[in-house]
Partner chain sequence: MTPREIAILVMTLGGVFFAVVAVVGLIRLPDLYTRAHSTSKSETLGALLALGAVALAFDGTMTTVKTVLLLLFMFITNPTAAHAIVRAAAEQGIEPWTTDEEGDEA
Amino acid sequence: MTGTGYLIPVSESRSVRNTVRYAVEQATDRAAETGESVTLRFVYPLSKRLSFDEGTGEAEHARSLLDRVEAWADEDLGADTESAVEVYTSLVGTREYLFSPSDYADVLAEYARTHGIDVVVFDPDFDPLGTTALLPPIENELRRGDFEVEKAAVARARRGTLLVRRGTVAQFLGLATISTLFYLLLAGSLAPFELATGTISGLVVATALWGISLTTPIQPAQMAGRVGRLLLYIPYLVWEVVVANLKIAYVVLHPDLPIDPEVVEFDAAVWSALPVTTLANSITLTPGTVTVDVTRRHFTVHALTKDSKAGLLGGSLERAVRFVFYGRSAARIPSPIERRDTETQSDGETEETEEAVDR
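What is the structure of this single chain, taken in the form predicted alone?
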């Protein structure tokens, strides 16, 4: 290892403790060799976090792990080397929807460049999603960005297959319920025979796929709240579709055909796959707007009229989708046009400050 600062991404794993020890040993040796202070920056990439709600279970778990990492590093350093090696911990990516290896690599690279780090040390079992082996492609992305990348030389515990995981009773019941409801939806009937066969089919599916599908922990209260808010969202969406239909009918029947087609781009304040998909489909279902492309949470939408563009940037559908998935507090986030105005104002203030400094 070379350099005086090291970035160590961490996640919950069997070898994270040994990775911390390895990083401390390397930093201690480097400090003794160069006589310079060495920094160790342990980071936890926290995907799909909401800027307005950082008190979630996943965020608390991430902070707990970083607290443990810091305590382990202090324990390994001891009193004699604390002044030569500085330890920092941080959450990264909290405002981004991280999905692909390049997303994680971009967040890590930005943090490393900000702190003048060109060496990244990975836990061999680093797995930010907990389900997919992202480490090799993340390493390759960082190497292409001129970073020195290495794995901690630690013994790896034998891991079971990632395909099958131990599920909970709540996950079993949740999968059985979803399968039964889907069966009844396809059957289009609530007759006793359909209810019986649907229940049996749901239990069979849940038994067969219990350890494969729906392995994310279920929070019944949170799920019930989302379902309730979804039931409120459906009539709201139907109303928006009806109103938009009437507006488009007026445009079509107007002698002057007052259309003003335009492609609109904006970043939506939604942070995970299902909310993004729901918003994109809701926009397309509403006459006058069609979702052309979505990259993470960046939307490209074709708006047929000024009215549809104003409604899109006004953020009514976006607020409704946030309400469904994140609750009432999320509905108060500024609309796309308000966020755009704020960013423009901030950019203007930055330019004025830079001009003042130049003078």
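Positions refer to the first chain, counted from 1. Between two forms, the rigid core is defined as the largest C-alpha subset superposing within 1.5 Å. The model shown is predicted, which means the values in this text are computed figures rather than measured ones. What changes on going to the form predicted in complex with the partner chain:
- The Cα shift for K306 between the two forms, taken after rigid core superposition, is 2 angstroms or larger.
- A movement of the C-alpha atom of E194 reaching 2 angstroms or beyond is seen between the two forms when the two forms are aligned on their rigid core.
- After superposing the rigid core, the C-alpha of A73 moves by less than 2 Å between the two forms.
Same protein, different condition: the form predicted alone was shown, now please give the form predicted in complex with the partner chain.
Here we give the lone chain, stripped of any partners or molecules.
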């Protein structure tokens, strides 16, 4: 593809309409200047993996937004400009869960590279999750990846309205309620004094942690499902911990100390922060394996014995964590060994496991 390309990530925001107008103006100017064709690619980063999204609410919403964007862009281009400017729209990030700014940046950068784009134009109110400010870190990541990043020059919505945004009040109340209930649980009584102090403490906690805790909107049905499956997961985890602890006790008390420590690295098929944390903690709890480092989904794990390493790469824990957070369909993703996502480090130099060598 020749000419210049602009990548414009969009999400539902007040300034999205003006961002489209700005991008179209830029593109038209550029086309007039250089005489080359210019492509505008509007993308919507989906936060959820498409195939698991049972409701597809987000995807439908995204498609309708992209349709509107396309219509707006056509409107701005006008009939007379016999198109040096081409407009495309697309959903990105449909194959994984996006959570952190770097997840978004990766997806956008990959898309931009495939389509030979080097300029990314951001809507200043681009806010894919709806509650946290992801934009500055995404911009930084993209700049580091050698992309030219600009902000659309549009009139911005007043910042002051941020605190009373839709949904956030519910989160505040939710946080206050949870804190108060926990306070009452610890107090162990419902005396008026405890109720009063509990409510005050709950409000204080909610005020202080408003922007940090419960940042994604609460979806009661999803929450209930997760908590229910978590209750199934905990006994399983405790059982694993006990069995593995007995094995470790055997190893430690054995006169010959039959250990074979090794550092294993693998990419886990879990996506957002909470599942990754749960998996990392579960790995650490299961004796024989300690999570050394996690960079997004890349796990570095220290395994004490051959057995524990095999158990880890067998992926049963990983599968269980996916079951808790994403439901039964996600549990069927193959284990790290089957995916061939692993490598073993020994003696400081990296050598691939036998499975990987067969490739």
